[in-house]
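As structure tokens, one chain now follows by itself in the form predicted alone.
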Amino acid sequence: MSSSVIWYIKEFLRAEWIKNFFTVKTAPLVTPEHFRDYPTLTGNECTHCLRCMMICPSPGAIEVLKNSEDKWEPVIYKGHCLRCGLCVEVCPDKVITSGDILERQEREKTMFLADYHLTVDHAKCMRCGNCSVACPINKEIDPSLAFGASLGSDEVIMRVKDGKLTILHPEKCTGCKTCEKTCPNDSIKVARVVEGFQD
């Protein structure tokens, strides 16, 4: 027992050691090139095609809103932000950034493409024309629907025709969900689907 504490404080008192223990320098910080931070604006306009939001892993970490100049603007929650960076990867206007995601998309010519494919249930389906009214694209599409109007185009997603609900145009569709939300049957979703792509 003495002899080993013997030994330690003889090697404790060596002046090698004594130097290094009050000169050791640590290496400084260097961020890993593959770091991804947490998402900032990039200053392009946000054309709210919620592609941000649909692909998040983490509930809550993305919000699209409108700024105090009423313009849609992604806002990043970082208490729910896993840094993952899809939301920067799937955006197709490159509002966000983070790490070097967009520069690596433009080196490797890597994206992703969003698609939303709208089902009905017609079984289900009464023909009430919620989800008709509800839709955003819709009603700026054909504006006099904001005020309660019977729709007369058929340039919208979706209306009912010949008394059945018809898909007219699907790829006008933005994913928002409302019309899965407004529906009293449940019987029109919306399947969100995103590919990844390399040119």
The other form holds:
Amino acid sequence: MSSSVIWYIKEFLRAEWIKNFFTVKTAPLVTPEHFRDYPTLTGNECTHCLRCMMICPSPGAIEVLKNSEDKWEPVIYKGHCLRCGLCVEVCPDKVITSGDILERQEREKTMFLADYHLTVDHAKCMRCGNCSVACPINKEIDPSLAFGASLGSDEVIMRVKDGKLTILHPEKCTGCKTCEKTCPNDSIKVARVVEGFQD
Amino acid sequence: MSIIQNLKNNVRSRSIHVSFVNVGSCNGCDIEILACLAPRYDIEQYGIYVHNNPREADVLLITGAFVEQWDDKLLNLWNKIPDPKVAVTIGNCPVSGCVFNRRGSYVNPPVSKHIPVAAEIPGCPPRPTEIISTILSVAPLIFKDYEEMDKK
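Shown: the form predicted alone; wanted: the form predicted in complex with its partner chain:
Time for the whole complex; same chain goes first.
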């Protein structure tokens, strides 16, 4: 018994032990490399597709604004951002980055596919054609639509055809919801559908 | 500067007493505070101690989006803390309400309109390192030479 007590005393009298006891300090606090911090810009050009704003789960965390050089640029509001990284994953042009999301996406070949479903409530629709006139994609395809002409081509997204609003090419929709805002009767709805995909 | 003031500054820099209050958070930020106490971050090595009693606290950590039940209670609690005192909010909720600030929800952010707030730590939730470094950087601004500041 006495020998073990002596062993303890000897152990605690070692110069190294005493030095460590008084000068001990834990390792400095560092943020790991892979930590998803607030998204930062990579310098790639933003095309204003607004997918980042669409997928963001937190209201008001991301906004795509024009910067001083008159170019679109996503702006992150730190008091709102959850750091979930969904905006980084969904961006097709890799405009923003956070942690190792982009490298991992490259490695694992994952992506988000955005799809837009247009539905018309024919009971409410009064066939005024405001939606097809206001739609910016329609105007691009058939400029005569902008002047209220309804004789245009069948290449447009939606058109009043035979006295009924017909959706012709839903795959051309970019999900801007202009038609939804323009409709006086709330009869057209744009559902934004995002699904994960791996090669 | 008097010797007493020097002594007070020295002691206060290594003895920051923290109390925390949850005004309607999802518990995520509270868990990050708990992580600060755990051995990996170990806030006591920096001279920060945690209390549950606001009368013993210098720093009040606030988490949550401020639900309406706290309307009268938070100011009451803030008044119970002896001077010098400082309030630090943790996470997005006290700043903006974050995901809870939607139509039909009964939250009333920001917390800074209910009591004076010295620092806000954004993040959902913020890292323990961010919480610790904020407390350490805000405390000397408020507590150093507190009696001298009072005279001016």
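Definition used throughout: the rigid core is the maximal C-alpha set that superposes within 1.5 Å between two forms. Bear in mind that the values here come from a model prediction, so they are computed numbers and not experimental data. Positions refer to the first chain, counted from 1.
- After superposing the rigid core, the C-alpha of Arg127 moves by 2 Å or more between these two forms.
- Here Ala191 does not count as shifted, since its C-alpha moves by less than 2 Å between these two forms after the core is aligned.
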